[in-house]
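Here you get one chain, nothing else, as structure tokens; it is the form predicted alone.
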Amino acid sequence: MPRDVVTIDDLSEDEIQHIFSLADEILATQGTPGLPHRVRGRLALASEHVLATLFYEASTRTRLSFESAMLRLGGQYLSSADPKTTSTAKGETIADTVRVVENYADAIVMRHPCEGAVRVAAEYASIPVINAGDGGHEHPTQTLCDLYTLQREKGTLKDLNVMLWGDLKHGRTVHSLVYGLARFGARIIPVAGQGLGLPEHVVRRLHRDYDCTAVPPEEMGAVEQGEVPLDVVYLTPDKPHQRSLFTDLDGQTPTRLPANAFSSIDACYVTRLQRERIVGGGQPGDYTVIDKQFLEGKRYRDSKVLHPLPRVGELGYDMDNDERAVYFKQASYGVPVRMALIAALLELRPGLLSKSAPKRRHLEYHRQTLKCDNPLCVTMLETEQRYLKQKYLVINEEDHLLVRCVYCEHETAPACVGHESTRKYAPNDSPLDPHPDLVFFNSPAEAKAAGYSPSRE
């Protein structure tokens, strides 16, 4: 089976570092004199391969950097950048599209406005599929570029203080990035625009899947400096499987970070307001501009300023010649990083990736008793409903169970939990271990309609 990259979790930490090492090697041998972050020339690694880029949403950097990466590897590409000129406009499904395109290319890069669309493509294609952004869900290759930029600029990812600024609710680059930062042990400092904080399901997942705990700075003895107060910081423990960095094994004694732990910000990751993803057309309040005046504070003296681009007013042009600004270098790194990723997936450099993706942490649920309630999920598309079956991962919370859509990764708590063996159901309000015998319903009425009776009468 081919390896796909639909989310950042499709790559292990070791695999990510192998990709970064190959990107370093590419820059060492193909870097432009005086501009070592810029690749020039062509290799012959991919001379027998073709990449297909399917973009159902606008793109400049991602599409061109992928196509440049394939050319720099010595390969060729086929591009479809306007959905109005494709069979999608005629009602063709994602599954049919990729099963046709796989006959023309050796790998597919796909961007789509619906969350989970690239997961569908990966399920039906027999060649590697790479997510170039699916709605507000994830953008894993941008995260690779972001992490690579931080590592190149700072020498490490562990214990970096990374401030995330702007639209953290709708920005898919941020959603991928926080998972990557947590896995490599960086400190995540969200500073969101009004009403634009990290979604609750992202916060829950940081805690549950990555042991990344949200803690107010005052609980860590952090000294506040600068104009921006730190309302919360997300930290990952050093020890695997330890639920919190802030308690000893007996669960009693708090562990405090040094008082100056947040006196400096290593990186400021700026994001634009994602107007195209704001449902209902409502607009938030003030959206602070990050410029030299804002970054005058002592804590930003050595900060690196990143931005996934494009910018539309939230990042001052007076930063462009500031030595702290690395966003154009960050965009340039997209070529060697994506070259390395393509080389890994096509096994042009064998051994960079394992034969199979990291195992999922949760039980998979296939019964068709639920529908994803995310209106932006790919399963909501009428064309895809012809063949897609709902699938979920079952997640154990302290006092109830959650289900996470396999496609868009939106989480919800079903109202009722039944047991297929007993044909009984109960409210989803007590601790339960995920088990294949469990059946979920959105309401008691649905459970009764399916032939289940209440267990509490």
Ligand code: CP
Given for the second form:
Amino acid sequence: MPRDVVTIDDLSEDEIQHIFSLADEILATQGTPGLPHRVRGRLALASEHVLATLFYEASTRTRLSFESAMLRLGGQYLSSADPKTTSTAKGETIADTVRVVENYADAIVMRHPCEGAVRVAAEYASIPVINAGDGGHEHPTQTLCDLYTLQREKGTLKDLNVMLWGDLKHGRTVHSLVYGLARFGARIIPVAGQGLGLPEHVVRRLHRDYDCTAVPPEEMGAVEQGEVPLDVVYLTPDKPHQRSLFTDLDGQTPTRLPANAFSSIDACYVTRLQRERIVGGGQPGDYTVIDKQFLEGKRYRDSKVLHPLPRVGELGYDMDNDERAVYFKQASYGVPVRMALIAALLELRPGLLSKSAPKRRHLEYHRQTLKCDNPLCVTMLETEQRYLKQKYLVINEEDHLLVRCVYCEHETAPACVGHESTRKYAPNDSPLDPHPDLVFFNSPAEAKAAGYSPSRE
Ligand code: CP
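Go ahead and give the structure of the form predicted together with phosphoric acid mono(formamide)ester, now that the form predicted alone is out.
Complete assembly follows, chain above in first position.
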């Protein structure tokens, strides 16, 4: 089975560090004198390989840096940058497209406007598939560039205070990044524009899957809020020792943070309003502009300023000559990081990745009794509905069960849960262990229509 990178969770922490070490090595040997973040020349590592870049949405950095990375590894690339010129315009499905392209290339990089589209590509292709951004879902290779930049600039990811600015609701780079930061033990400080906070399912997952503790401002003790309207801070206690920093000795009661916990912000990650994902285009509203004046305070003295780019007004041009600005370096790191990722996936440098992806911790649900309700999910596309089956992971919440769409990763709580063995169903409102015998329904009417009867009258 080829390894794919569709979400940041498709790589373990060790694998990410292996990729970073190879990127370091590439920069050490192939860096430009005076500009050590910029790769020059060509290696002969991928001289027998071809990369296909299939972009169904606009891109400058991701596509060109992948193509540059492949060229600098000594390989070749095939590029499809305009969906109107491919057979997608005639109604060809994602599954068919990748089963054709796998005959022309050794790996596929895909960007698509639908959430989960790249997971579909990965399921059907027999060669590695890399997600270059799927709707508002994830952009894992941007996260690799972001984490790599932070690690090079700050020496570590652990315990960094990372402030995330802007459109945290629609920004796919942020959705991958928060999971990455949590896994490496950084503290996440979301400062969203009005109505643009992290999606509920992302927040739930930070708590449940990554052990984050949310600390509302009123419980932050002596933390100086300064000029920043902090909504909540997601801490990422490392298991088990760091947890004691935030909990009483019994491990239950949250305590106050050290007074100086947020007195210094290590990084500000600025993002633009994702107008293309907002019905009607969206208005900037109270969107904060991060510029020199904004970053005057003492707490930002050592803050590195990152941005996945493009910027469209939320990041002042007066920052460009400020030594805290690292966003162009971050874009430049796209080449060595993507070179290292391609080398890892094509096994040009063996041993960087394990044979199989990190294991999913949740039970899979394959019965066709539910329909993902995310209008942007790939399962909503008419073309893909010809063959694509609904698939979920079953998540155990304390007093009910949730299902997470395997493609777009949105979570919902089905109204009813039945047991196939007894043909009985009940409301999904009590603790229950995930089990292959379970059957989910969107309503009692659907349960009854499927031949199930209520276990409580
Ligand atoms: N950061 C990023 O994804 O940029 P592009 O949209 O230009 O690829």
